[in-house]
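Next up: a single chain in structure tokens, the form predicted alone.
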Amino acid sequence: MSLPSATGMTADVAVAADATTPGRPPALELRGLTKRYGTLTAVSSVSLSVAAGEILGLLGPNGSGKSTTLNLVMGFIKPTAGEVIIHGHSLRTAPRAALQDVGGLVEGSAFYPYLSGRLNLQMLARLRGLPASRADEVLELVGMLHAAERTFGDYSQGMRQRLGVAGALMHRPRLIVLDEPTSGLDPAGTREMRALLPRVAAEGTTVVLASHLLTEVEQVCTRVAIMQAGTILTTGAVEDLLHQRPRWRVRLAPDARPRAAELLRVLPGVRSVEAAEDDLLVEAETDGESLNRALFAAGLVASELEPLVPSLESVFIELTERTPAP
């Protein structure tokens, strides 16, 4: 009887000795990665570096190339051009060395439905030459030890996803790749998965997470890459992306707003001034104190002046709408 992959489409490769390299290479590098299907280009010249220990969120609308990129990383499909480097090893020239420390949950978990969660993982441990006790270690890590004796067929979708992550972590990979891990989950399951990922990273595992759920990524990822039409539009730390366009909300008396808007528009560092209900929304590289001082010097008094921090959703929408899909 053949054994299932505990992580759906998982690169189940033999373990090879990791070459010692000076310094610490990135956990993952994509160099000009391209995948074409006939006349359709699914991924186009994608270059990206993921540092060890990061939780990288790969964002993009449906059809943006996220899943294809992850399948290329896992070695499930071959690139048309470019290269995948994992922990310093080329997936093209040294696939076994590259994939030895990689786990993935790319197309959902695949376990025997009539066996318990513990037995499923123990079988996977045996397949990998690991002690059966490793099953309980990963069950505890993903918060599933209490349900270890229940059959997989009786698990909720959220529990199945967590068991899939447990299987992907079985061999203590240094990189784990997750494609839409909260897809199909109810709010409780989504919260469970959201809480799990920082615990995984705390164990020393680099996480690459593809998702279209921006709140999820904003809460758990340290850095994001936003994709559209097979290309990467931008990458950066979540905090940096949220503060790359400083905006201020300025509240004044109704009769003072037109004059204030005219004054603010010509100030150095001010990019735009928009009226919004009772406020002026000012996009400016200058600080709030400078805005307030300029208003006061003109005899205008702002009753409120506060910074506005955009959501990752607003940044995402602005970028993807600026670069529409073909």
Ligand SMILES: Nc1ncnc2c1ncn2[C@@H]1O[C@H](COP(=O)(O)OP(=O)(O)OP(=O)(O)O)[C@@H](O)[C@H]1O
Given for the second form:
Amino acid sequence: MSLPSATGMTADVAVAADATTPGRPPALELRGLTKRYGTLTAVSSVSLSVAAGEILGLLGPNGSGKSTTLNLVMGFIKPTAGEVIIHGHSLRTAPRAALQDVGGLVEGSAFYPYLSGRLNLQMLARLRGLPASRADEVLELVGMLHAAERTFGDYSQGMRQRLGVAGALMHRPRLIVLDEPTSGLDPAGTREMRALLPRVAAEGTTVVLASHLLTEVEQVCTRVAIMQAGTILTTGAVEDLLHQRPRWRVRLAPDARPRAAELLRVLPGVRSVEAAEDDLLVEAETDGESLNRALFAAGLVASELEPLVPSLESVFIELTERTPAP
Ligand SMILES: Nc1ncnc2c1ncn2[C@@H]1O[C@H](COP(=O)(O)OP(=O)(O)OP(=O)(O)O)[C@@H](O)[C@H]1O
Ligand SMILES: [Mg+2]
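Target state, the form predicted in complex with the named molecule; input state, the form predicted alone:
The complete assembly is shown below, putting the previous chain first.
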């Protein structure tokens, strides 16, 4: 009599353990997320999964739907269709559970200008039911402890932004959402903010940020989702996106170039060969050694042969130009 139930319990426990260990739910999941304003579709059926600990960059030109997506994630606006799931909790059916572990960049105006940075954060701590000492912890994390006693109104734009991030981190959320975190910052402030985000991620917090700055995403993010006209064109590790189309630059004497081009064009793995000033640009799924060996076997000598790593900018331009806005 007791045996079947005991067996059943063991099975249940085993299933529960499986579900919580390697198969931990993603920090954030968007499923067919859509937001329409009248006839304009700001976000169009976006699906995306962000694993815990990632720094994901939403990259896209102005008006591509980045802020709308983040506002949907923060629950500030409601989707027309689709769903936001945070740490396994649906924002639609369990908003409290979904949002309890999320922090967003608090706008500078949310702080009292006549109080010190520390006092502002201590008040925020009290509002959230946290000890006042948490204020100094987050001040330290964002590198603002030295300016804790200064009045918020006297802070520079960069300091205000960092205090905003400190506020967002106050309740130790597992996910933080930042919309253009370096907008309005000077180069030094930008550098400080960019250095801060990997520190935050190292503490185990997942970061999702929107940016229209390629360099920012390239420097800070572990993965990027490229948005255009409300849709995600592609997602991938920044590294992988940069190596999608391997190309080689081959330098040869001018008289050798036509024959080399002819030869390379028919080589296995070579997709295209173009002449560019003194070089041949070879798009090929092969290694440089094979290219070099084929040339050498035909009596052609390359004086230089190097892989070309495209910039994220060129990948981005190619992707967004290839896909016309509707
Ligand atoms: N409240 C709103 N009412 C009507 N249209 C809106 C609203 N909010 C956003 N939009 C429109 O939705 C589209 C996407 O806007 P969104 O602000 O999400 O873009 P973005 O990628 O954040 O752009 P940016 O780089 O300029 O910040 C735009 O065409 C915008 O005009
Ligand atoms: Mg925006």
